[in-house]
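First, one chain by itself: the form predicted on its own, in structure tokens.
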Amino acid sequence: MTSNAPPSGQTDYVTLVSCDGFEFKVQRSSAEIAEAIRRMLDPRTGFYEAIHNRCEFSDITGLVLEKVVEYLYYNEKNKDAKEVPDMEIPPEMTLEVLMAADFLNV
């Protein structure tokens, strides 16, 4: 019998925290689209993030992290779609969002 429940100690939701204190409760399946977050939350590492289901980012602002979270959900929602419209990102945020995406390996 197989189960889709996360391993012991893991929750279905994780908290992503920006450098300016904004907290985002995100479904684990969406958050783990970002390779860096997936590695941070891997229970085999014993990392603080994996134990507490909480990732803090000292270089990502709340506005940028909100856009990243929006993208993670957008990506999961459209993963099997053939024609996916572009996600809207304000031009003034483009560079910061791109840097955060690179850091998180999204």
Second form
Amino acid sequence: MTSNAPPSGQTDYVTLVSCDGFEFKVQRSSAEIAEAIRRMLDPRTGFYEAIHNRCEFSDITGLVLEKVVEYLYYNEKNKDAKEVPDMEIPPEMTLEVLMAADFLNV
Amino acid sequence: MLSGRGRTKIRAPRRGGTSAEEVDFNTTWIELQQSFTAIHTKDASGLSYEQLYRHAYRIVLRKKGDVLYKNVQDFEQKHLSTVVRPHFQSVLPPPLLVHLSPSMGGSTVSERRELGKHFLAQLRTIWEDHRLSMGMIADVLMYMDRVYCADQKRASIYDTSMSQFRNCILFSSADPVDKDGINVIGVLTKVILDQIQMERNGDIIENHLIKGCVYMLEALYIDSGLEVDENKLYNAQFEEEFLEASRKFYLAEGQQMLQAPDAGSYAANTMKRIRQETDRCRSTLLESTTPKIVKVVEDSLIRDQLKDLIEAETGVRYMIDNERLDLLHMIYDLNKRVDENKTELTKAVTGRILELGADLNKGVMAVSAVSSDTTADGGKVSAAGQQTLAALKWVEEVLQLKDRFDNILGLSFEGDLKLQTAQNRSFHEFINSQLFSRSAEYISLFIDENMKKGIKGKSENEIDTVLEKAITLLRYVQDKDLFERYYKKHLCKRLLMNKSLSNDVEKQMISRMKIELGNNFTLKLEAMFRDMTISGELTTGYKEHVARLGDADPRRVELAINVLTSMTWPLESMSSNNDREDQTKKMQCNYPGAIERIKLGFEKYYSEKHSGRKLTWQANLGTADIRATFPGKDGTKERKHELNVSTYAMIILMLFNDVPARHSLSFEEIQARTNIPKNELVRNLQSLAIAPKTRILIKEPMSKDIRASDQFLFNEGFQGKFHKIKIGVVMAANRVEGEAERRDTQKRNDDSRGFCIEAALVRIMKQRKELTHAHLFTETISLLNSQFRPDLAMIKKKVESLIEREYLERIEDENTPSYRYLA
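Show the form predicted together with its partner chain, please, because up to now only the form predicted on its own has appeared in this conversation.
So here's everything in the complex, that chain up top.
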């Protein structure tokens, strides 16, 4: 997966990049559950991320970002459901994931 | 599980960056500041949101949120006052300020419009720019808003920057030279008002520019602490001035329009203005202003002027008279806006109805006054006829009037209930006017006329409409009992003289009255019909009876009889009673032998069927067909005629059967032999001996009047064109009553009202046992209201008489006067 997808306006998928170079192609609607990502990608502002549909996070490792993406999908999938099963998060990652969540305002 | 978890070590999160990245606050801030400047100059494409966001995030994490917040604030303040404001002031055309000064000398409208447009456009641009940039900056600083501002309960950076914009731009002087001069928002208000004024005068303006600025005013609050609607700049600064300016404008316009008061165009203009203002609120201002500005227009154009408008020469009266339904609708609409009850319009409409009604009344009264002058002598017949025509015309015209106003009500007043009742009330009022007491009689006459002639050849639907109309009018009549009296009289004549065209229609009419006025009202009318049916059966029954007797006398006289119950038939009012003593004597005339036999025969037959009933023969109501032979002489042939005459005339003529030819009888002789009441005799002799076409008798001496000394002689030389000849008697048709008749009817009506009142009093007291004076009177009135409006004096008199006759007594020791019922 190479970077720099042509800036073709709003795409259905956006790319999230971790500080150690992992890239995640995520459905836009799921990604925008995170408030910070939503604003990043808001086309009205014209920031770098919005133009390139690509968000690079220099503070988040691939491992954590994967967990975040997993949560975003999990959230999207279950948004209308009741009695949702808990999501598994390995205990040793909890703090890091928590910080990422705070940063991204999930 | 717990112990298991305890063993795994939770990895500490990586601190945001290594110490190498641990940049100091100032460097970070400078970077942010540069980015913000870029954002303000719309050059954000090179910036990474993530980077800026991370900077702000870190700063906040380092507990430097307060410094960041303050720095941003200072930065914005500086930006607004050193970049935006000077720019704005520099592009502001100085003439604008001149134009807006009180002395608006020299500037043309189009100049002002262009300048205003420019100003609005500039202001809108810097507002939009500021909003967009601040949106982006606030996005970048989201973490600060979320963590720092929420913790410290400070306004978000976006809101703060908006207040800064307000203070720095809107509240600053618009004139760079004069620091205390008019501030920008003042200029803005004036410009918008000016533009609106231009639009009111018919110019085209750029609504979207104003709308943009209005949105700005709506988004900003006058006081950052209190964000309620009243504190929006729009409401606090602009709206009030707008309403005030509009008020001034419309008051002036109203004054000007009233100079040449054409109510129609005034109303149209007002409607147009209201529509325009509503549209303007939608397109240019805010919808929330709509009710307020509409109220201003209503207040200044309608409320005070409406009275003048309605009373103007071209006002409601003119509109009604010229059927300007569209204009009336506008007036209605205007009035509805300012007055739920539509008082002024109601007043005007009812006033007009009363006027028109009074005119009608006066018209018919005038006819009757003229004719009563001529009534004195012979012209009575035609005068009464004229009056009858006038009466019918009156009814027609009232109905037309009613139709007209119904039309107006439906088409112009949206069937408004209040107006409808008001209209009904005014019809009621003029129909029952004190000055005009004949409506009951006239309406009955109208029905009579229709029953006899009007419905000929009409379809059922048309008849229905006529009946419905009659009922409509009847609804308005107060004195229902008087109407009943007249109706009975007229119906009686129709039935006895076979004038009615259709029994079905008569019955329909009665059933309608039953629905409208209740069972009591039609009881007697129905009884009359029953009597007629029974009489028909009796006649055929008697015929069969005679046939069974086998008395096949070819010269037998046929008899058709109507047996009428004396209580239900208004027989007393049937005879014309110029001298009433005739009636009180109840004279029975002498019938010729042949007739007398028949009469006795029927009486016998009747008493066999119904014992204990007494038959009184009403000769004045009957008719007879007689065959008369006029002998030929001097070369003329013998002629036979069938004469249709009244019963009295028949008796007179049969008298001459027994008189030798060319022998005369004097008036007194005829009277003595027949015993016919004098006035009846006079009238019958008039038609037999004076009316030129039916001169069966010759009178000596020949003159117009009948005198006691006159001699009468059988006219052997009578010539008639037809075989059958109808000899009418004067009383035939139903027409308007003469003065004497009217007085009589009135008196009789008052008598029967007396009974009704007494009955009502007794009924009430029997139920209540004891009642105060006031209560008794109100109950009596409400009980009788469906029949007539009782006269208070009459009730009083009846109470007195009941006390005298010991049905009631006064309760002595009672504070309020009261009565007790004595069983």
